[in-house]
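In structure tokens, one chain follows: the form predicted alone.
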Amino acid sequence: MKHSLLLLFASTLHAANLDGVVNIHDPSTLVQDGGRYYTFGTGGGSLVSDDGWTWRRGAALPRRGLAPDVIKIGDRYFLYIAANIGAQPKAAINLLTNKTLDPTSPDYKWEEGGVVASSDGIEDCNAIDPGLLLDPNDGRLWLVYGSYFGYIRLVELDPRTGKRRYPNAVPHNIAINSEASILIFHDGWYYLLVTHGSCCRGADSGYNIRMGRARKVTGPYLDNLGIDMLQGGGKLFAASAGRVIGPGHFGLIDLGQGVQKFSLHYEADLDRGGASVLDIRPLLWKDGWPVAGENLRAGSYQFESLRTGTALEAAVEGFPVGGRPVRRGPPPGPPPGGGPPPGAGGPPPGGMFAGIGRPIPDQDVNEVSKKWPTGTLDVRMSNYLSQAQQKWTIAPAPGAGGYPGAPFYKITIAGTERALTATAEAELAVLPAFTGAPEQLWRIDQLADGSYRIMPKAVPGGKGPLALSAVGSSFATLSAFDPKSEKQRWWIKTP
């Protein structure tokens, strides 16, 4: 594919961008209950969100342990939380169960389920940092755990009770020199993601996430160089960047239709005073390996259809940047009758291909738009020519809320307030101003291949959910998203 992931925000350094209260350490995989999102952290605290974007403090657990993980199976939530027994590495992982995560529900009651894994302080394992996988192939439930005091271990649980299935079975050793382990399954492979480096030192923490994969859940887990994670292998997945330090504690969020994200925490977010914070980022896939995507930053971009290669634009008369080419002086080549060759001194050779001899500035949209109609504009596709009507500003819409990991955005022609809008006919238009109406709020999800799905929050008349779709090379509309089609996939590129 000629468009690599590196084309998409290659120079953009990541910054945590969730809203509200996001302070947490060692967050569990996000789970939903009643439309709300929940995560639990070290110390027994929790965060809750109505939309996955704005977060607040939630109810505390009855246990104050370390690095919990949680999963819903059937009508119950199984939460596993570790505690040191005296000095590390003597520890135990306890099970808590509940019918609901909503503390206002009459069914809200955490029940103790006992110890499911432990370490005696002598063996080469520290039974902390539980991570869960419900195998989509056979419905078996697996628990991984451990830390730098020894091996990462794997045991099987009973999905009916959440308890250890074979208490006397010897655990499988699958990795070493890591912690905060978790398993995911994708396209015939089991992936083990672990956290390397030092934790709990704020902006001096060395946390980073690494991974290996195996055809069997019990391993061996090898990295991209073929090194076993039992021998210290691990392909890098996420590292510190920009003003966030120490990523750790991966958790998969599968939103369906090919949209996957992952939760994590940073040991220190310098823009939030060095606090440990939750974040949610896109999960991409390349060459059989998960890739940590980047959240979209506010800025000006072009929208290019993956299917057609043409760009989204307002349907107005376009004007060539710098004006139309004209002949300036003699054509290129040796001057008549001899003389020095072109480029050997003097002015550049002429001709309509010679240019003007200096950089051409961007179009001034305020000047160009004087020739545009003042009312509603249609939308179409065209070859990208760096013209003003092809450049769009994406910015969070104030007070509009969001969805897991991102706010709703407003999309306007760069340098103007002319807003991309979904119409009652499930088509597209550019209105003279942004009003904040649902049809002017846009959800932008990065897909597994790095391209984007762009959807209005709502279409007038309830015709939704629909996605921005390229029809041929010259027309754009809204239609139901098809994960197998390229029609609704877009590159969002810096113009």
Given for the second form:
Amino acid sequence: MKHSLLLLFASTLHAANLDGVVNIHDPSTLVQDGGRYYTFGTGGGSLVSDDGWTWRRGAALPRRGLAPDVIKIGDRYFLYIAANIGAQPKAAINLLTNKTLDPTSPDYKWEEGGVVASSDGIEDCNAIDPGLLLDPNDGRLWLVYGSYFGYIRLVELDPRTGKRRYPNAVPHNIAINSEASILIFHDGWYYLLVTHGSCCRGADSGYNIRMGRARKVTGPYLDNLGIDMLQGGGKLFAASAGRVIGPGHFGLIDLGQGVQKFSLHYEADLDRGGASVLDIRPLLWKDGWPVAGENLRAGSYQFESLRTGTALEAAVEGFPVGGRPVRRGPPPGPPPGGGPPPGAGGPPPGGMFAGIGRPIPDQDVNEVSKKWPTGTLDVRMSNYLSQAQQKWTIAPAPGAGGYPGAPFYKITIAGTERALTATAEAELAVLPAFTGAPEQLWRIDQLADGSYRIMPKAVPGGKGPLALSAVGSSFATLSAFDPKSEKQRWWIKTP
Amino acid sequence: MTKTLFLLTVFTAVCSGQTPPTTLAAATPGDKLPGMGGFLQRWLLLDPIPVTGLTDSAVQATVKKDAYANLLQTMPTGGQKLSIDGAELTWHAMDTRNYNVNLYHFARTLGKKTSDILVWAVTVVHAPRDLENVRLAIGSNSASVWWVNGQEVIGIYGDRQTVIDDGVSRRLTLKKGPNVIRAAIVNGGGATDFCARLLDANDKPLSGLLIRLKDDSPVK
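The form predicted together with the partner chain, contrasted with the form predicted alone above:
Full assembly next; the chain just shown is listed first.
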């Protein structure tokens, strides 16, 4: 069994994804303003994107510093950025506020909010690397911070001002020997994600993201082995793999309807000359723990409905791979899919279940498709039988833009130009060729369980947003995505 | 159970004097509501017609034969006889007590061939008003082709078992009053049946329908 879910948990093809200028170190959690995505990094620089896929350099902050984090509460953005104010670990985290992140807006004005946390250079803490959580349960705002010198600490902020709620309260120590900490909440648990290992050494960086969880925001945060993060525990979330070295600085991106992703940086992207770059990947959940998903790679796949178990196909008469089985009589002629006749070379020993005694090649779509109608084809679903009309090539559509973490894709029957499209009736069809029209561009988001939501960029007539939906075992349509239903969930498997 | 074993089991039961089960009965007078789950349980069924072939092209060729063209044009009545290819066939108005219509029971009760047959089925669903974004959802053993108000809306092919909501139509509009649903079901060997219901825009069984086996819509 070689399907994408397995690839997720034992991936071998790691590579950073995004397009455009993605050079950044210690990126903040992504935030949106006016439909644009923003992230801020060490040095006070920023990246901005209109769609979450193509990025460009953004405006710099008025305060240079280390590893900022940002959150929007009400109509204000609270940005926290640290700086060493002497020999490490003497440091302070400063608050900046703004009504907008758009430098062209008349409201764009960063205001200093003062120091919210600090370390005096003697205590067991290095007050840098702020991370924020607005608790969805009670609206309380929490700040975690720290870097290797001693503890990761937790303090409460005032969500109205962004400043310390109890300035004289002693911070909670919740982890050690890590940095780039941040909290998220999911299904009754608080998760503390931190980065272990060394940063800032390019392809020699040992950065990796680890985590623990707790029922209370103040801890204790235990890993999967039950080891407290105050004692060095931490379940691995993301490590170096493939062509990317040193993942760190987790940031949650909750797109709603059960679609979650996360931002991070790699200390070195070997495909980008070893530069530190931003990436966005799917966030999955398994056995109560977040799992770092992989962005979909271009290739040929089958689409299998979680609901029905049947596979998406062009509605053409299929032909068995290798030809129709023959139980008696002379062997038939060559199958239309190519390859020798099943019976050629004489019957194999072993009877009707023995096969033909040699590998059966894949169907040649160029041969099989000669019998297909030349115009637009209907789309349906059927049991997957490795036939040509059931294999689809997913490839980024050049210049078509994208969405957080991924480009819009074109989906064609493998080996052909026949392209999957949404129709004006909010149904599906296969066109003779891809034209780049919005209804032929597909957004593919991985969901928490590893399955995928597949949506056209647009549906003619303005219907939408809609998702590929298995309304019947043999029929797929487009309908509104329901995160509680399996209708719009698909496995994308390698055929 | 293989089809051969299934047939052997039935044959043995008949030889032993057991009464073969049937889930069908002559339709009762009056209108009928869709059953639990919205399944349509009243149909006019035409005597089985021997055919072969379950592939897309074979089934399409079968059901599109000129000899059957009239079946898609006229509304039959229970007991009506007609001749197709020299064979005299009868329409039967039947109710099923299950979600599905067991055509094996139907054919066997008539003493007809049960394998490699084509059965035509017709029902009329009366809608209280125009209903948009409706889908016909069917399952069949084996292949089947379906029409709603004369428009072909579903075709499923190959050797398959009846699965609820297997074949589903695109969104369609039921007009106020009678809407004629026709089906041609083609089986291979052994069991054969079908089920059908109408779904609303949220893929839930459509409510407010009435089954009345006559098309009393105005003459167009």
